[in-house]
Amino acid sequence: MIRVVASPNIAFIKYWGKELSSDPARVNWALNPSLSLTLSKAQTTTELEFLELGQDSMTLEGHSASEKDREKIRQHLGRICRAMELPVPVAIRYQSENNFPMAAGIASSASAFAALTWATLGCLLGQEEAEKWIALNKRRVSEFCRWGSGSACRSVDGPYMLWRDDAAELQNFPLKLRDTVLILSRAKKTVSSRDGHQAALSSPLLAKRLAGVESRLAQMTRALETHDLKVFGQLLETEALEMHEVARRGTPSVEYWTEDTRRVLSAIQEMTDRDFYFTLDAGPNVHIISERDVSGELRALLSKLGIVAELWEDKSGSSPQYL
């Protein structure tokens, strides 16, 4: 039995829109590069065991996995086994739990498929050999993760990861950043990220976005390299707002924000001389990126707005770990 813990990541330059391809090697192939911060406190813990007899046993958050989720798990595990040229197990026991809300914009699929990838390699090779193999083949492992979920390829290391083409690679920047998440809603998204990516392809704003992403990525990379938090933050917010506008203009229109999301963003934008900045993934919850602890100011802001919300305070993290 292999036990793994993995963390999600928050994208600074967003992955939004993916290639339509029948080539299995290009599954979840992003239309543009993305840059992210791997978290540490938010974690998915996964247990996996290969069985020689019996039927699959799969549980998510203490409940039996749906047929759709069971198919995703089995498909991902099978792809890795075949890529490693090793037998696919007859049956498996799989158990996975998060310590953060699923499907609410904190990239639960990223940590889930990163953890499953590590666990599968551990079952195939044995934990000690898997650790050695992963250390020598990080880009290949990132590709494995991408097969399950695009954003999962960025959770193979950290704190900063750049995903371009088939896989993501570690980036070194001096800024040590925090992510304080304003959890405005724990409800499951009405539109999955997968469906949101599909709808983005029809957005009239997508072509303009794709034409400008490389320039924005270069500017953001420079800001992170030179410790320019203000320029980084301005680019971060522009990127988040653009991604959500692309989503709204697709067919169907995809709206992830709630009224509380709008009120919080408006209030933050009205603040002067701030040293923290917002971003959002595909969900209503607002991620506040900063160097220092800003939880007190955020609680005061929420109180002023009369909004009841949880705060998830996180810091930068690194690769999945065997337990």
Ligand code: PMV
Contents of the next structure:
Amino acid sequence: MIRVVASPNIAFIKYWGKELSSDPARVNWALNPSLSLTLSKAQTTTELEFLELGQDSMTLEGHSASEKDREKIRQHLGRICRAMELPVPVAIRYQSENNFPMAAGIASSASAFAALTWATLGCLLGQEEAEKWIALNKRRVSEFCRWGSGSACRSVDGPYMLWRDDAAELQNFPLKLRDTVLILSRAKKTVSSRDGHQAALSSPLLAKRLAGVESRLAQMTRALETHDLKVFGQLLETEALEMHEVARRGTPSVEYWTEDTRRVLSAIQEMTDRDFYFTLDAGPNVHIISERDVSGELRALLSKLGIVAELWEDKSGSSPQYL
Ligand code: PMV
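Counterpart to the form predicted on its own, namely the form predicted in complex with this ligand:
Okay, now the whole complex, with that chain kicking things off.
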């Protein structure tokens, strides 16, 4: 039996829109490079066992997994076994839990598929061999994760990951950043990121975004290298607003924000001389990226606005670990 823990990540430059390709090697192939911060406190813990007979048993968050989730898990595991040229098990026992609210706007699919990839390799090779193999084949492992969910390819290491083409690689920046999530809504996303990626393709703003994203990435990389938090923050916010505008202008139009999202963002934008900056994933919750602990200020802001919200205070993290 293999036990592994993996963390999600928050994108600074977003993966929004993927190729329409029937080539299995190009599944979840992003239209643009993306840059992210791997978290540490938010974790998915997965247990996996290969069985020689019997039937699959799959539990997610303490409940028997849905047919759709079972299929995704089976498909991902099977693909890795075939890529490793090793036999697919007759049956499995899979159990996975998150220590963070699944609908908190923290991408649980990234940590779930990173954990499943590590667990599958652990069952196939044995934990010790898997650790060695992963260390020698980092890009390949990131590619395996990408097959499950695009953003999962960035959860293979950290704190900073750059995903370009098939896989993500570790970046070295001197800043130690943290992510404080304002959980404004725990409701399940109205539009899945899968449908969001699809709708983005019809957005009249996508072409312009794609033409400018490399230059924004280069500027952001420079800001992170030179410890220029202000420039980094401005680029971070422009990027998040752009992603959501691309989504909004697609067909169908995709709106992830709620009234509270709008109120919080305008209140933050009105604050002069900030040293914390916002970004958002495909959801209504606001991620605040900062160097120092800003939870006190954020709580004061929420109370001034009369908004009741929980804070998820996270720090930077790294690669999944066998337990
Ligand atoms: O990996 P997916 O298909 O869940 O897409 C993730 C999309 C965003 O979270 C909005 C952006 C990103 O780069 O993580």
